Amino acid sequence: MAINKQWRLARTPTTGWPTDEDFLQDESAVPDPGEKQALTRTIYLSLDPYQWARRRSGLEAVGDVCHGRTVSLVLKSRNTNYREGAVIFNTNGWQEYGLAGKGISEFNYMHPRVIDPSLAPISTAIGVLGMLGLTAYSGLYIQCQPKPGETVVVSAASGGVGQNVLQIAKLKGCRVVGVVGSDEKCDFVTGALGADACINRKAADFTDQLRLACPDGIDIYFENVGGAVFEAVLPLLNKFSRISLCGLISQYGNDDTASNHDRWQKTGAEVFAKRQVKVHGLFVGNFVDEHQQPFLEEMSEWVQNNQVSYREDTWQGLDKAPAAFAAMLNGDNFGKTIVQVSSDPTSPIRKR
């Protein structure tokens, strides 16, 4: 019997950050595809902060295979949309094999699709050309509508979403300031990504450095972190500034995660009202139907023309998924966190 290795949720986490006790390594039989389904082998698994919120809120049940978007190879197909040998974007989760097609719950937001390996490395389908890229595009470009010359501040600027926000802002003619967690990441953000300035949030004089980097105040703030970074941004917000509230990763270990957004809003309420700040809650699923195709067309062109670059933090082997997940939530990742579960059959034909 062929074996499908998996990670399942061992318990519903109630406090803090991930531990080994939260995940259970398991095995099951490799499934057979039913009518209008396809059997796929996971190549790349995406690890993202929202997955922790799902587990802590109970949206992921104890015993479930841990959720995660994937890039997969079609091995056997009874679905005409997925031919055998095709590479697709789907949701196998934290396991080696999964099914795609009829009756499979994807929780994808972005629709499952066949990937063309000649356009870009297939791992980008869960990064710059996937949900993370669409999140950045939707939050910055559609919600906040940046204008040339405006100052944009991006927290977690070297992460999967942040690096895309930063570069889109530069392409739209903005002055961009990144906030990250190390000097090495600052060098990457100003060097490879082209930010006008970058500040290490762990610096003793972080607040002063941010103020000096934004002499004309802040017109757009892309929020990924919350906490001390948000508190430093608040007094610098200009009148009629805009915020895209994507995430509050520094708060995801709080005992009462349901109150994170309420606390954030309460902290900023006085400044928001006084300066007429527009706060946009960002849920990428709201932008899929109307904006997924325009995003893919525009971002694909930027990537192919080297106008947008990206960095991936790749871990090797499904057994590393829990460790990689914990490191990402702790800010120890450098770029988009990915687990390579099996060999990439397209690597010899990559253009980049």
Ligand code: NDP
Contents of the next structure:
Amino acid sequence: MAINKQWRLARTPTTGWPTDEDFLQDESAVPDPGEKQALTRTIYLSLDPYQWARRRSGLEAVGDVCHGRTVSLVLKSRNTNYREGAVIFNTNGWQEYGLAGKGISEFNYMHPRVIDPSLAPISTAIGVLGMLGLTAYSGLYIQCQPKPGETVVVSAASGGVGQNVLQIAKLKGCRVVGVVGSDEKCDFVTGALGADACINRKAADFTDQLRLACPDGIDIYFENVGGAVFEAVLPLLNKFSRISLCGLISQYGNDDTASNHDRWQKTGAEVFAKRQVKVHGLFVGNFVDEHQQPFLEEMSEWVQNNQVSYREDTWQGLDKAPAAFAAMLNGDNFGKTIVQVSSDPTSPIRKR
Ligand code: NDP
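Shown: the form predicted on its own; wanted: the form predicted in complex with the named molecule:
Up next: the whole complex, starting with the chain shown before.
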């Protein structure tokens, strides 16, 4: 019997951040594809902060195979959309093999699709050309509508979403300031990604450095982290500034509702005092139907012309998934967090 290695949720997490006890390694038989289904082998698994929210909220049940979007190879097919040998974007989760097609619950507003490996490395389907790129494009470009010369601040600027936001803002002629968690990441953000300035959020004088880097105030803030970074940004927001509220990763393990309440009061007061600050809540799923196609066309061209580059933080082997996941939530990733589960038939030696 062929074996399918997998990670299951061992318990509904009780602590703020993931621990080894939250995950259970398991094996089952490789499934046979039913009518209009295809059997696929996971090549790349995407690890994303939202997966933690699913686990903590109980949306992912104890005993379930952990959810995750994947790039997979079709091994056996009874579905004409997925021919054998094709590479597809789907949602196998944290396991070596999975089914795609009829009756497979995908929890995926990013619809399964066949990937064209000639356009870009296939891992980009879970990164710059996937949900993360679309998130950046939707929040910055569509919600905040950047104008040349405006100052844009991006938190978690070297991460999966942040690096795309930053580069799109540069392409639109903005002055761009990144915020990250290490000096090494700062060098990458101002070097390879071309930001005008970058500040290490862990520096003792972070707030002062941010103010100095934004002499004309902030016109757009792309929010990925919340907490202390958000508090440093707030007083610098200009009249008519815009915020895309994409994520609050510093708060995902914070159960202190009293402090969250205080923070909201302060935020509300500051936004009110500035007047006409537009705060856009961002949910990428709302942008898929209308904007995924134009996004893919524009972003693919930028990637092919080297106008947008991307950095992936690739861990080797499914065994590493829990450690890679915890590292990402702790800020120890450097780029989009991916687990390579099996060999990539389109580019076996490509690895960062
Ligand atoms: P990243 O690759 O950016 O990884 C997370 C980063 O968050 C870390 O590298 C770290 O960057 C930063 N971070 C972690 N902990 C803290 C902390 N306590 N304080 C400040 N920063 C911290 O992840 P993604 O690109 O996948 O996601 C970025 C954000 O976008 C997340 O908040 C996610 O939930 C959100 N998101 C929202 C979507 C939507 O539809 N609204 C869709 C997709 C993602 P550093 O150490 O460099 O600061």
